[in-house]
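To begin, one chain is listed below as structure tokens, in the form predicted on its own.
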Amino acid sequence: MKTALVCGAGGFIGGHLVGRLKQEGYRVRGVDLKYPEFRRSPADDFVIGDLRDPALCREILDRPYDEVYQLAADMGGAGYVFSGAHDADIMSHSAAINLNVLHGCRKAGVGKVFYSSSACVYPGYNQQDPSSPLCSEDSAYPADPDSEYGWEKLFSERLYLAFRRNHGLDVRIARFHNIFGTEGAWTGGREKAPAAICRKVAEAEDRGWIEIWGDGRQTRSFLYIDECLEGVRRLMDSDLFEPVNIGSEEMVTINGLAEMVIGISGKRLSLRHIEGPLGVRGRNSDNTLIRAKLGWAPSAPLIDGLRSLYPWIRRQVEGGGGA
């Protein structure tokens, strides 16, 4: 039986992943300052803790894992990491986080390390337009995110990468593109835009309005968290180790976003713009690497998730809880 460590695992994509390898036959060891929210942990074993305490990472990390998943982060959507009032925590939080896994993997003997990057490490000044961002994993350099989270998760690649080349760690990085799905944050600050809109949609009245921040006019992608987690576990059986993208290629205006949303609620709503941190005009996976070398690609329409993450949240919203 593979053993596996997570990191993260009382978060979204965190949990989920747990479930997912919990399904193939792993035994899982899960750690995170919190309970999964939604649903109980199928974690083998759970441990409550911060990994910035390095006393916690040295206990955790008292066995060579086939596998460990490094997703723990401080982290959140646009208004949180756009805002700058949490700068200093998203990239000291995330930095200690980071350094500790590391040294203790590397005493361990750990098999593979995963980590989770982002779509933020990728340079302002290219993706201006909506209509045609780059994003492709070359074009990282040279750096300009557009937010602090960006700098660090660029940092931690770094990190990741010469712990491989001084120290023989075998790592995994993947660029994650807006990761969305049941059993996330969906108010409170540090949703990401679907479950922010789905949440809006479910509380607004019939005829109503709801609210988008800017011209509506900006665009993304957004993939469902069963994609994402075929891509992780796609990724860990390759052999590459350099960053790349995990994300869906269908670009989608935030206006369009929230039409698919109203369009599943059956409601009558109309669009009010507002003032509110926003993060780049344009951005959108660029999928020609992980194609030719792990030869798949996310490919399920951004509508059968938002089908799946509405009822999910209008439940929420309503009380009613449940999966």
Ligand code: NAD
Second form
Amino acid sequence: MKTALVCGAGGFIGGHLVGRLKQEGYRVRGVDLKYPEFRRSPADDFVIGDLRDPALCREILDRPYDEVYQLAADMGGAGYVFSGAHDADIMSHSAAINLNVLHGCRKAGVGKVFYSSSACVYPGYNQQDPSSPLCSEDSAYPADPDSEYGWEKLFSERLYLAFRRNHGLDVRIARFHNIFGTEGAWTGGREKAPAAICRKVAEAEDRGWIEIWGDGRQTRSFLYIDECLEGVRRLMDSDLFEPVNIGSEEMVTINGLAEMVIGISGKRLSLRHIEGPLGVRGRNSDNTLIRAKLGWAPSAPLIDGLRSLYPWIRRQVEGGGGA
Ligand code: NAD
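Output the structure of the form predicted in complex with ligand NAD; the preceding block shows the form predicted on its own.
Following is the full complex, with the preceding chain placed first.
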């Protein structure tokens, strides 16, 4: 039986990843500051602990796991990452986690280590034009991420690559582009655009309105969690160690995203644009490299993922909960 450690197993992507690895027959240990919010983790054992603590990392990395998935980070949506109010925490907490996990993996003789980087590493200067942002992997340098969150991700990518170069650690690095789905943050300030818009639509009265940050003409792409996990597993089984995008190439405006959710809800709602933290004007995944190296790229339409997410969020809003 293959063994895996999932760091950040109480979070959105880590929680789903534990489920996927269990389905594939792995023996899984999860670690996080908290248990998953929306369902009991199917992990074989789950350690509650702080990965900023080197002693905790030594304790959990007590054996040569076949695979370690490092998803723990201090993060959230635009409201958390782009306000500037959390920059010191975002940088220092996540950098400490990555340093500890890497030293622990090296000492334990771990087979392969996966690191979850982000599209936020891409330079702001290539993402000014909402209709043609440039996010090919080789465009990350000269570096100029538009947030400290992106700078920490870039630093940690380099850290993983340095451990590969100097200590022979077998690393895989994905740059995720806006992953969304059920069982993720949907309220409280850390939620991202798809969940926030679904919540606003679910809460709105028919013939009412919802608020959108900025003019809504900023563009993004959004990838449903199932295809994200498919990409992660395929990447782990490949020999590609350089950072690669895992994202959708279906670019939409935030207004377009809101219209899709409103369409799914069946309500008649208008959009009201207000000031808010925004991030870059445009961003889209470029899947040329993943297609070439893995012979696969995400392909499911955005609307399909939203059709799964909206009813789940509506149930949360109505207090019903459930997966
Ligand atoms: P999430 O916030 O739901 O999960 C992160 C988890 O890390 C949380 O459960 C949190 O409690 C845990 N954590 C934070 N600090 C910790 C600590 N000191 N010790 C132990 N656990 C700690 O986020 P997510 O959306 O599941 O993202 C997972 C990873 O993917 C993160 O590294 C994130 O930066 C990256 N990523 C996500 C997206 C996305 O759209 N969701 C996009 C790009 C990159």
